[in-house]
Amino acid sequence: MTSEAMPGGPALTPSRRGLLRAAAAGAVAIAAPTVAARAQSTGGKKVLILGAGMAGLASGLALLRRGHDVTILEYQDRIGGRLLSVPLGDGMFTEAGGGHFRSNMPYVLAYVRRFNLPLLSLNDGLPRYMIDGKVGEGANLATWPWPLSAEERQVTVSSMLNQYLYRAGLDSDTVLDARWPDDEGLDRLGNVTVGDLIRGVGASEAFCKVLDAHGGTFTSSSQALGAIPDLAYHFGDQNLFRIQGGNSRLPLALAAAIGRDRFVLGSPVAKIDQSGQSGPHVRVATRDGREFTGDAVISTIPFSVMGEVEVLPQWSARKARMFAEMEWDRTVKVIVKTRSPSWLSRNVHGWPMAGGDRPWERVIDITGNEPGGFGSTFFYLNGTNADAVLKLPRAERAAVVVDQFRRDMPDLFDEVVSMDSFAWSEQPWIRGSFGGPPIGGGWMVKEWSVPEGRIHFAGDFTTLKTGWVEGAIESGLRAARQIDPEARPEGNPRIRQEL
């Protein structure tokens, strides 16, 4: 076996040249001139964009279609938030952060189109199992040695987390509406998790178990409000795609639309002033002594550094409590590039391919039909097993996890050609990788929606869909509407408009 790592740094942080260089030289193409080249110069507004993920790019393009002056500025020197796309050689891509969208993302499947980016497609999960010593296969319900109810038998994970969410008066669709939940929705899932609610319609402890191994050790344990549209993405479509060359394809495609001269690589915001001593306008200084002004803030700089900024005047008591109370994920990314597929021969494959409760909590196939041969995984670790591996130094780490995997599962991998870890806890612009709200956290969902000022919020922090870049879009439009109700987002024109 090779335990070489894989290029890390460079390809993990690209320099804004290299950026900007890739985005001139093609690397989306762009069939229309950009946005910006056909926006308004006069009647819009001033809005800095504070961050370049897919929630502040959204924004952005939406406000310059309607012909407002656009600036984004960005702490890090590359485009793409938690998009983080790596090259594992070969021509082959793995995926540091989003890892793959689903056929339930019209959004996503919206600029997708707009942009004309090839896609790969994915294997839905057919996993192995390991809990409490022993294992089941997906692909043979009949043999599962769990203490099962009658009715969990025989039917798939997804069939039977389905069954509970619709006597529990949900379903797959509806609580991925942006409007979901009302009023009574929050007062009835604020307080409770996802195991609460499921046992409270019929489920087995092990069928919790079984839950937790396909879906994360935090699965039934988290908070039903938050979890429930995660657990509709993974458990209401099983059509997955990435896009070929990276999912970092999709934000550089925003950004060559929005225009290269409109984006502030490097700068970490240190001040954002709306006191009134820049007269109606919001003034946002930057840690190199910058400063840039406008007529609204669209903020999508993560809770968890929110502390870093001064604000003047400060916050008001809601909103700093929501970024101090707000919870935050530490999840570790362990990439693996194998010679080949080798775990298909044994009927295993996809989204996730194995999970249980090991250390090496989940291991996700993300293959599908990319060509080279090679396979391509990576493992999720939260939690307390996430913890574990922080505490090993960095070179050792993904070693540790791939090598236990193996000591239990050691038919799934053949030769493993490289290896590598990434932890999102580690990055000062973000120090965490998921946010959202606690048990009994409800009433972010509204605070969130709310602006400060003339400050508007975004991320997909700020919406229920953490985690996803359909959440990230969806804030991002919202958004935009504060400031313009007629912004828009380019693409499919069936998509709901109404946010």
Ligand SMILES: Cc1cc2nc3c(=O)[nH]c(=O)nc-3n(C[C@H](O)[C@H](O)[C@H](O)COP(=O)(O)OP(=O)(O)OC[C@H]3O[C@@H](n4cnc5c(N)ncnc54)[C@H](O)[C@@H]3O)c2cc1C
Second form
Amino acid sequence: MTSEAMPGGPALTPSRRGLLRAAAAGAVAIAAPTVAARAQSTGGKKVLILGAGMAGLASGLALLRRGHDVTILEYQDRIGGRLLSVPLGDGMFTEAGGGHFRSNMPYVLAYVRRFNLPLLSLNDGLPRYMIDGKVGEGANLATWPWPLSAEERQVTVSSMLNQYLYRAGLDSDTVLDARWPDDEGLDRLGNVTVGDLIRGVGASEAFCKVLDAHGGTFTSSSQALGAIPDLAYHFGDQNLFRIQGGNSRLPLALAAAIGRDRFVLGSPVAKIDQSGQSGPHVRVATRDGREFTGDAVISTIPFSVMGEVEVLPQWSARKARMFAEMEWDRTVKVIVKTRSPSWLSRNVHGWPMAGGDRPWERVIDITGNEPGGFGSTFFYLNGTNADAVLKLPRAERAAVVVDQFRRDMPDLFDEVVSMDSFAWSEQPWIRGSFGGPPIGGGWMVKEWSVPEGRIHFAGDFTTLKTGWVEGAIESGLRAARQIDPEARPEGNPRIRQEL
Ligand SMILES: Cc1cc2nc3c(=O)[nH]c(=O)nc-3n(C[C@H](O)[C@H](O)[C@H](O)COP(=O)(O)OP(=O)(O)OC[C@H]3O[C@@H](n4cnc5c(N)ncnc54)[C@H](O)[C@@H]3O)c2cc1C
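Show the same protein again, this time as the form predicted in complex with the named molecule rather than the form predicted alone.
And the full complex, kicking off with our chain again.
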């Protein structure tokens, strides 16, 4: 077994080294328009949308189809925000941001169908866990070495978690409804962690640790309100997919439908002024001194960087508090292409392929049925694991993580063909990866959907589906509906026609 990443030689293939940087710097351009956006009514409003991620694009297309005049101002010189596909060579793509979708995401599926995007299927996780120095195989429950309860021993993590959610009065369908939770649910769940909730209905400490190893970003110590929809996505549906040629094709398809002349790229918004007594309702200035005017604004600017935007009049106290108190993860992704999906022969694969309390945290196999014979994985590092890696020079990060993983699980990777890393906290347009309310932050769930004058808020972090494209779309459509109540796809059968 050979590797370019063995100790002492963190060699990145030169032609690969710059891939993430190139992708981040805007190698992903707007595709030529292929789908005409048809205005369905006249007499529309002039709407400025801040940010060309999935939330901004979904709102823009919905409003355009209703006859409104839409302009999208985007910080970066590329479309897609946190959907950022990276070529791996040999026709393969991996993902620095949003990596996969599931069948319980009706909005995502509706756009995928509408734009006729080809899909790759992925495996759901049949992982190997490494916890407290002991190793257990997801495929072999009988030999699990941790002190699980008798019932936890007999079923998978997924089955047991769904059982615990049920006992706690929840289920993986209801919690994905845009109207969930009601006021009582907000009160009940806003101040507890996932661990509090499932321990209360029988979960053992050992089960919480296995859940932590499996879950990654959301652990048993996460705030329940924000984590439960995440658990419902991960454990409520086993049909996983990504888009052949890169998930960035999804935002690019929406952008093409909107029309490239409606985008102003490479133009960070610096100021939003709605204090004028006469003339245009809202004036938005970009850092390069240009000014745009409109009747309404939909801002998808991540709250993590909202402080960099001057606003007149000042934000209300509740909005300022929300921007300041929302918590942001700082995920580092390490991306690896291997000579083959060698782990399959060990019956270990999928989302995740391995998870543990080790510094590599969680390894995801996204190869699925991608042709070519190579293996495609990435590591998600969060919290203290991300912090440890961020202290290293960028060029060393991927190799350090991969080396540790290969020492812990030497039989899973064969030759490493290329590797790289992407640190979300180092992206100036977001400085984080996933935003959500802290413990006791249930009040934010109402606050983020209240407009501030003519400024409406969207972005996945303004839903409980934070960290998911489905949430981003849902938020964009909600904001569009606040401006035009008819811009509202709701209910599965109608979604496809109305997006
Ligand atoms: C590591 C990682 C893994 C993920 N995995 C998954 C997954 O497996 N499945 C899934 O469904 N989702 C996943 N997601 C989440 C998914 O990527 C997001 O939900 C979605 O892309 C967010 O879209 P958005 O429009 O809400 O925000 P963003 O995509 O962040 O868009 C915000 C936009 O605002 C722009 N902006 C910022 N500041 C300004 C300014 N001042 N002026 C103008 N524009 C500005 C930004 O440049 C950006 O384009 C993942 C995300 C990350 C980071």
